[in-house]
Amino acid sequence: MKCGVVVFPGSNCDHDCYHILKHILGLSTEWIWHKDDADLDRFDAVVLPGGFSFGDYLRPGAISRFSPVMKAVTRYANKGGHILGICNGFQILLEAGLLPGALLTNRSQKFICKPVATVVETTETPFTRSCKKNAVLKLPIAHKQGNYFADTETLQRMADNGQVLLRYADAAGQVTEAANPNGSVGNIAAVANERKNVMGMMPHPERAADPLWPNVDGQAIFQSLIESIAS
């Protein structure tokens, strides 16, 4: 398996990608830089990863989204190529319209970095399909902008399309306003495309991923994308 790392000026979780995907998980992995807009089809996962691409001026995302890379990345998923889009990497897919809905401030307009417990609302996706429905995972999460909102036929259609992945939860896994961090509506912390070949999330699962770490409950999104391409 192949997996290339997408990285912009301003990106900061890109070698942390780099590193669970090459070191801790055994897979090929590949930098690719922001103004290539070859065709990534030699890879069978793309990353895109969080970090302040471009200062995040104008809003997050907003500059990235005319990086000549995201041409490839349009085109890749198109054709149905896995791609995996945290924290920044979601507001750049979200801004390119590969993903639907917007991230906005924070509730709080405020920076929060901590861990949190998102409940895995599916399996059916390829980013999800080695975990438990229902199981809780704990993952860090570190943003302003993460605010998720979509209007109510979205989510409508995302509801009966399965494209909700996980969402803010306790730690029992009850999704309740008292555990959503930002404000998102629905608690959502994870959203795939229709085609479910597309996933992005707020919370930092490379960030829980690391044996050396306490928590690793980041690996399950990592395993379950390896476990869909080699199916």
Contents of the next structure:
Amino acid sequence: MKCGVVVFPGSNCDHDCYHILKHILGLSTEWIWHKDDADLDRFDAVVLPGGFSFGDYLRPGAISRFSPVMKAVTRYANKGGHILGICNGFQILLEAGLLPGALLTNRSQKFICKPVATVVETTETPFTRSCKKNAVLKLPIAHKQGNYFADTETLQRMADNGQVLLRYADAAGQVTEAANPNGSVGNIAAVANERKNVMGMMPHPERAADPLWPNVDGQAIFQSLIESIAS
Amino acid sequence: MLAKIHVTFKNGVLDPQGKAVHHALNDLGFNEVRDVTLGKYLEIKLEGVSAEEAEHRVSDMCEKLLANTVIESYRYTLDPTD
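Could I have the structure of this protein in the form predicted in complex with the partner chain, to go alongside the form predicted on its own above?
To see the whole picture, the full complex is given below, headed by that same chain.
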């Protein structure tokens, strides 16, 4: 299995993603510079990492979505390639229109950096298939614009089609208002496109995947991908 | 030609900053304030385009980059004297 990690100017979780994929999971992993618009067909999965690409100027992801690599990412998505966008990567995929909805500034207007609990809504995606349904994953969040928004019609369509992958929940997996860190509609923490080959998530699975750290819940996302690609 | 562009949240999108400013104005005694929307203002200097072309080009800029039309709406004016 071969993975690519896209690097934009201002990406800062790229090395964490690369480390987990290559050194912890033992996958062949390459960097992809944002100026490179060559086909991505050589990869089994492509990760858009977190960070502050282009300084988050105008809106997070608004400028990065026009980087040459995004043409290749869009072609890859249309062919069914697996794409995982984490944090800023999620914001870029939304701006590019590869995922439904948008991310607003957190309800508190503050940058939030803390561990949260999320509950797995569906296991019928390549990104969650190794999880148990309703499993609770403890994952760190670190963002200012993570307040997920979509209009009612879109939300209904996503619910009908199983496109909500993770919701913020309490430690017991209950989706409550108190467990919503940023004001996301329906506590949504991760979504997929209609075809389920593109996933975007605000929590950072790569920051909870190295066994040097006691929490490795984030591995579930990467393991799911590995299983899906192997099958 | 100067394009003056306003980008604001669409109706139904939570605008906590607008709400906070609204409350602050009410607290200061401006009781006539019914609603506050806080957004972005951009000025874009254009050269070598007719008013008609500018209209089309600025609208395109807003759709493609300046506003995220999932959450934001935009309006603009074109000032030919500037």
